[in-house]
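Take a look at this single chain in structure tokens; it is the form predicted on its own.
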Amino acid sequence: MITRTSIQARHALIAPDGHVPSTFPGWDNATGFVMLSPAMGAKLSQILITFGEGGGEARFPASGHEHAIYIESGHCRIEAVGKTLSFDKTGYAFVPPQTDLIIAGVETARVTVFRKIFEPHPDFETPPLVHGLPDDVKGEPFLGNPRAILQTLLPIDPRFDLAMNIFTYQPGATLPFVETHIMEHGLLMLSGQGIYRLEDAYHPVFAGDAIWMAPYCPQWFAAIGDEPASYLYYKDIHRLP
């Protein structure tokens, strides 16, 4: 059998053809696909959640973990911090640590969750619950390039130790250089296709692919094909090493 999936010591590409479902205590008619986790050397987990016929619920008990959530499709409900948030199609939320979290969705819903242990800072309070719609977030040209647009979903605020962004490229647009940095990435291809360089390997990537990049993994992306290419990504920020 042939697969594009590639697992290396400091990067990984997980193609949809290799997805294996998991079930967890307290989940009702919901399935998790653990794309990335500390088992592979990452400091975060990236989990795709789908729901069975009639809908279901995924529960995350209060712990030291924080959660950045992206609703890819389908009606979804998030319950946390005494609030109930409803999304009719796409949406996003940040849920702080020490919070019981419920993610409920209809059969057509797909939700990606970035989960990691929160790193507190002595000078700042724990960040609050945040939520919104990607369509309401203004995109900015990346380094002045109008063909590469960056949407910053969470506040640029030192209380947060993570960021969740969407990058959209017009066909032929690229990252302007090979990035090499201390931040770790978890990534989900949302639409389109492209070529992703991870260290010295070049991978064709498509919607539904998940990617892990360890700190200092050289990385570069080029959008190819006739349609724009878009991906969602996580990175850790605002904390000294």
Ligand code: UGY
The other form holds:
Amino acid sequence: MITRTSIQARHALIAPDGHVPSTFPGWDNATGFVMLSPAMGAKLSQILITFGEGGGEARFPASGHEHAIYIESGHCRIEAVGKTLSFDKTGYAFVPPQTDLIIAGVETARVTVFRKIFEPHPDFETPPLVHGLPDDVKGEPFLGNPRAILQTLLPIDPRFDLAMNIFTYQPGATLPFVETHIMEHGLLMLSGQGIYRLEDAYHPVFAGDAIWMAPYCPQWFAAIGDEPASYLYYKDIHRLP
Ligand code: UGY
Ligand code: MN
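Next block: the form predicted in complex with this ligand, after the form predicted on its own:
Zooming out: every chain and molecule, the one shown earlier first.
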């Protein structure tokens, strides 16, 4: 048997053919696939949640973890901080730590959650609950390239210690150089295809793939094929090493 999945000490590619579900207490008709986690050396967890016909609930009890949530498809509800948010088809939210969180699929839905321990800063308050629709977030050309568009979903605000962005490349567009940086990434390919360089390896990647890049993992991407390639990614920001 063959698979594109490759788990290394400083990066990982997880192709959908290897997914195995996890069950968690209090989850009802919600299937969790833990793509990335501290068990592999990452500081974050990246969890894909799918809800079947009739919907269901995934519960995250209050803890020091914050959650950045992306609804890829379906009809969803998020309950946290005494509020209920409804999403139809797509959307995103940031849920601060120390609140019970329920993600409910009202019907079939596919949701990605980035989960990590919030790192407070002595000069700033805990960030608030925020939410929105990706279509409402203006894209900016990345380093001046209009064929590589970056959407920054969460506020650029020092209260937040993470970013959740969407990068969309026209076929043939690339990251302009091999990035090597302290920030860690968790990534989900949303659409299209391309080649991801992770350290010294070049991987073909497709919609549905998850990627982990540890701090300082050299990284580069080129979009290939006939359609634009798009990925969602997490990045830790705004805190001194
Ligand atoms: O924000 C980033 O570091 C981004 N340019 N990295 C990436 O797409 N691999
Ligand atoms: Mn990067």
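Positions refer to the first chain, counted from 1. Think of the rigid core as the biggest set of C-alphas that the two forms share within 1.5 Å after superposition. Shifts are known only where both forms have a C-alpha. On a predicted model such as this, the values are computed, not experimentally measured, just so you know.
106-108 is the only run of at least 3 consecutive shared residues whose C-alphas each shift by 2 Å or more between the two forms once the core is superposed.
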